[in-house]
2 protein chains.
Amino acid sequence: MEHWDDLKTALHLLRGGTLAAAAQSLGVNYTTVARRIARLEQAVGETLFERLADGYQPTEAARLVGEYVARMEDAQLSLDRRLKGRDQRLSGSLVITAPQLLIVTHLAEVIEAFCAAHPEVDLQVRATNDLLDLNRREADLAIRISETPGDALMGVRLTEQASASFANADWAERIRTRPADRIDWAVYTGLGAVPKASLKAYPNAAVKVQFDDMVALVGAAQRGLGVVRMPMFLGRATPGLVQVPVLEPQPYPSIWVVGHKDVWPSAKVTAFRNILVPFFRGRRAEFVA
Amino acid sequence: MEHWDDLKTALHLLRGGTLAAAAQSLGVNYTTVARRIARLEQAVGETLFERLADGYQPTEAARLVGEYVARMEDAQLSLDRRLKGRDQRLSGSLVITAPQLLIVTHLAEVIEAFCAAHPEVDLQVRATNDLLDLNRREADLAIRISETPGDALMGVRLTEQASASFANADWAERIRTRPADRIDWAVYTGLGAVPKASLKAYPNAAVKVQFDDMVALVGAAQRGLGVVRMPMFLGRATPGLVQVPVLEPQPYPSIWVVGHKDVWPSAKVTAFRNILVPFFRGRRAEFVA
DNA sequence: CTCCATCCATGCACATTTGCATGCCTAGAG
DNA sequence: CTCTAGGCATGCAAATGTGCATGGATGGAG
């Protein structure tokens, strides 16, 4: 058991399932992989993987190996955060993830204001709506909309947050004036029906098509397809969308950023927080009703 | 932090001190030690060793990295335990240790037994009064004489003892026939002095000379220095010493073969205790008063 | 059935890592 | 004060580890 970067091959092989899934998240050539692990079985004394045709599969030995080999990388994640957390320079790297829509209509301004105060920081924003695993420091904080604050151990709600149905003009123009002609709804896939709240006012109202993508939601309303229920931020944001009174304004998950806490006290991470929370403190009528 | 074995050294590091102790310890060149370091803390971004006149001083950052990499290294352990554990061969290496007089007398009876049964195993025997580290397999397998397990967590009694007072055969025709005479007394160091339970039926006794190892108190003994205290065992064994009523028997810590639970189940582990207790079993007369 | 996309093994050349030899520095003994 | 032992840095050559290119095997799509 000399090469524990073997063990963490071992480690990424159990993930990947194959010699070049393992090598990829490894960085290294997946021939790399084979002999690392060829070297280990031989350390080990024992067959860790059945070479097949469609790749290497682990036996009852190498998930040993795997749940042991976890431990050390749990153990190994926490010093790097822990690292992370003590620094206390406003220069190198920092790592931040938020939903692109946000970074549109808000973020881009809280990120211009924080790269001219902090020019010695690397910033790398990360846009996207997958949660990222803050534990393995795919991002050092994350700026996320939902109830709680995730599974990260820190956060802070940086406003609350109301929804309400948006569409272009010429719709706005047609529900004003024809309010019981049928209303056309665009809506996210997963939801995959008009919002109940709107069926009593306006119940002449059908799902026209689903998108599983906001961007395109957004576009959608834009050019016309229907009526979209998303944050009030976003619609009021979104040139050509106006509010329509289908939906009245509904609760909608708050906009938090949160860190783990071993990162939280972080020099960067804390001068981030300190430009991102007044400004959302003080933009907060732009979210709610 | 990609190379893990580089986070490795850095604990051999902070254990040893200096460059040549980790080496040492890790079984490479010191350059190397020095050379991995240097690209950890490259990685880390931040000084963790201060290079002085004496050894590789380290920073606080350095003791953080210690504590989890220490983590690292009891999960690193655990495996190999596990996978010792598990292995149901009766070929390969298995290490004991026992106490060097005890070998002497009656292991080596039950290494031959073992070898001889089990010609595949490459056993080897570690002949120490030192408490090797089972946890960190120092040690597969440990026969010691103790109150206690120790720091294993699973052991069967082998047999009680008791310890009582023998010399050469000149000392005991001296006390036999001149009891009020003066007894020299050869004791270990660190008691250093006449066992009180022999002082009220021989008072006149004193401490000649101290040895700080069993073997050559027992040569002590043989060769007429005086009366020692030892188990009965070894008394007994040894050519050239009889018991004498200086000191009746007394009780003596037991003797346990012990190991680590993880370890217990592996088939040599296994074989060796079916040898080793039924011998202890048959022999206990030779332990006791 | 054939083609193609994956996956794995292996030989060879290159890159990196390691060990060795040398030299410098410091602290402590004589 | 000198001398020595222990500790560290560095250049060079050998050993080891790695990537690339090629070839073989398998299973699913057309």
Contents of the next structure:
Amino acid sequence: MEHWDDLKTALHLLRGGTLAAAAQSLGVNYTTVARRIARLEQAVGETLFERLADGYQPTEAARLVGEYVARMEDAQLSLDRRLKGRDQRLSGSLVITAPQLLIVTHLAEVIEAFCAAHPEVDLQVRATNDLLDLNRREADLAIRISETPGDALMGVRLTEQASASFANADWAERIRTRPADRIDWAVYTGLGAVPKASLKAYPNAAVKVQFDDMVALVGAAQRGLGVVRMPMFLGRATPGLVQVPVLEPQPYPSIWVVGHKDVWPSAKVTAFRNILVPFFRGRRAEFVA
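Okay, that one was the form predicted together with the DNA. Can I see the form predicted alone too?
Shown below: the chain alone.
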């Protein structure tokens, strides 16, 4: 068998399409990718990638190599997951991923309790809204806000949720005392409009500004740029914000903890869940109307 790093590099170059993309996914520089590809081509006696002006173009031989290496990678990942699931040590690495804002408001307390209870575990937290690939061990456990957290994964619903409208104290007073005045909204870019459910009672409303990030929307609400729809846990936990009645509480995706079925039984994953689940179940009132 050729050197596994070289074979894996060919697969990542096929997937990424460029030296730079392959280098980023492998955590190396692009010259290392080029060197590994040249070494692999010499070993197999085939040209795997044509060097063209616009980049590396895969040959049929490269695609054949990619098919076999992908199966090898899947087997390796399956073995890694199953060994992780059998691990009954409360020491070593545990990687979890969760949305940044949920970490700030709630998960930091869970993490603190877990670290105190299991000081020999090397806990790594990947704070992101991206859905990391648990099949590929990008994380061992994921906390997700979704109604479809991953059909192929094991999971537990931590709590259902609702959203509502929040604003700073100045806007809350204005809405209370002058409800017929225009109401400014700050909204998520993907929505781009005032929530329809609010227009019947408060028709004199318009979007003042759009943001593509919830952290920015929270800051906009605190600054007084307008009313923002957000999950109730977030509005209630944010200093300077109060719930305003322009939008009745609306259903919002639930919070789940999910993991790959192979990794789910491991001692570290189980220990984290044993702190996480009762914590959220006991704080349910902070998430719903």
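Numbering follows the first chain given and starts at 1. Treat the numbers as computed from the prediction; the structure is a model and nothing was measured. Between two forms, the rigid core is defined as the largest C-alpha subset superposing within 1.5 Å.
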Hey, does residue 36 budge by 2 Å or more at the Cα between these two forms once the core is superposed?
-> yes
